[in-house]
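Just the one chain here, laid out as structure tokens, in the form predicted on its own.
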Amino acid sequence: MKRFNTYDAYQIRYDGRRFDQIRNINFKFGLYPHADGSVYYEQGCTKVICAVYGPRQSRVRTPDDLCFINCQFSLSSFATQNKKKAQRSMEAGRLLERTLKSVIDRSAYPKTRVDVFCEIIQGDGSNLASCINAASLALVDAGIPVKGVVSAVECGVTRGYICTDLNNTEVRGNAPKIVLATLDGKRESIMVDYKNCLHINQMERMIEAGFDANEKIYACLREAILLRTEELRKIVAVKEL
């Protein structure tokens, strides 16, 4: 059955939204106690379960014995059907752990380790781009010293439209799409992963997407983050009395 096209016709895409407007976003806190920062974080249909341990203790030591990053990336089995899921995942992993390595100030905890756990437990699109966003959050929350609050989001070509936040059906295809990470909501990129063939004209006019969409999304990751320090600030209080 062919699907009427909302692109052309209403100038919206096919979950309702307008070309440039992100998902809804949801968190919950303190997910694993054991960790030192954990959180559940949902784009749209994209859910992260992400935990951060440590600083701590490490056996492993960098040249210039900075703090170490480990990040972990997995897809769980009933997240999606993509059968090519551990090449994925390992290319994410490794793009995570760059961004987060120039977002974290490991001068502060020389000859330690701090190691970051993501798993997408359900993917709907724009899977790397959630699992920093909830990164950001995770490391927050256990207290690691950040340069700023890092954000991400996907952007590509659908149906000749750029369109941010991409879900699970847009982000199918051979269509030129890129991940954006900045700081602070800054117009300033910290990561861009390209995928596809991107013309020079698009890839300008994806980045100023990609810079827009971030600055929506820092503003909802700034709101998460204040409300939890106002949280942790009740527990404390009453703890003190």
Second form
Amino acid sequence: MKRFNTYDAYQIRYDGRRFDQIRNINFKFGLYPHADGSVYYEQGCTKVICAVYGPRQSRVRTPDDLCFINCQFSLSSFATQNKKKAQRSMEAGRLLERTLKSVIDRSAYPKTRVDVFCEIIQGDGSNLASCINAASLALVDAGIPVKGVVSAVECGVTRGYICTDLNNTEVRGNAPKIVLATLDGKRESIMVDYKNCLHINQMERMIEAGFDANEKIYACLREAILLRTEELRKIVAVKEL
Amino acid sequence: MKIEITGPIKRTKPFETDKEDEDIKIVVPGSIISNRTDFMSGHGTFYGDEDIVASVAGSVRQVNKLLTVQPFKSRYSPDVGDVIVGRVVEVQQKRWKVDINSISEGTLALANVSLPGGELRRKSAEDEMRMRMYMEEGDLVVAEVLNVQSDAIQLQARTLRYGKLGQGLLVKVSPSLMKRRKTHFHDLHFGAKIILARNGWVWIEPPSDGQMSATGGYTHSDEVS
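Other form of same protein, the form predicted in complex with the partner chain, not the form predicted on its own:
What follows is the entire complex, opening with the chain shown before.
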């Protein structure tokens, strides 16, 4: 398979970014009034809708009677250029579930469940990372107690250069890539998903680049939450008569 | 050749806040509120390594030494004595399970309901069989919170003002808009009645004739044909 470059002679990627730049982040909260928390999240051209229902009554019992977390990750049929039927990825759903399980305070609400539904309506790379970011925003919008704000980014290597926040053309092929999730922008990972083959010496550089990108994404998510909280405070504020 | 540098946008203040609101501190999950030695952590916070960290996004409230964070939008969390409007989802052996837009379903026991006709007597086995004739799945009921435990919310509908609801209109709003007041049952000046339940469900009833309210919405024919 012929390898093609995703950056030009000036080391600028084909969408105009440098190797360590993340894409523009856009968001809108409260899309679904029936859901406890919902957000429309854009990271560049990747568009994700996430809805969170919970905590609510559960018929399913977990060991130790903790809160049951159910995550669904689905890619719409019109989301990518390939002709595909709507797919529900079990593997990505489990990764999302494991990330959120380590962040939600499960013992606070025994015998309840939290349902997180992520739908990618346009997939332009970094699909799982965008879903984790969107789910994190939606959880905070729902008022569910969490240990912090989760941010995630997808990083890869092309010809020795480490690129962060991959888009669709960079994700293709069997180039090595990782999805790295951190909490509150700190330099500790809470989830790493690693694909394809990578030399052991390059792994540390990749993870460092992932941490740097996560700090930037966390700054954006934090702004988003502050804006939303101000907006909600304005709605709820009542002058005592 | 131009290079565009992107990052988080600087926040402008598009909302006007009152003077009293300026003092309220808004926090984000994961942000440190204060150190561990001076305060205790309440709802919406947890103990970090050496300090108290917020777990929801909201305003910080301090009562003596207790720090809590109140989220502006969340599911209804019941307090004892709250008036709520709920929808019956299940009829079990001696109780009804009621959906009240909270973390768990409410339980309305047969013993905590006043029988139609207004009499208070011990419920017999026949009353158990007749539970469905009074309320079944899909019916709306107005009740009061009796007791709140970690896994169950007990409701009671003993007095005549509580019980099954008849014809009317249900409007759902966010529970954080409903403040606790002396009374939640109001009569509008043109005859309609309104119930502002604490779980965010508002019930509007058309002007009724006196007969309906006395029986609590249950009619039973005693005629022998």
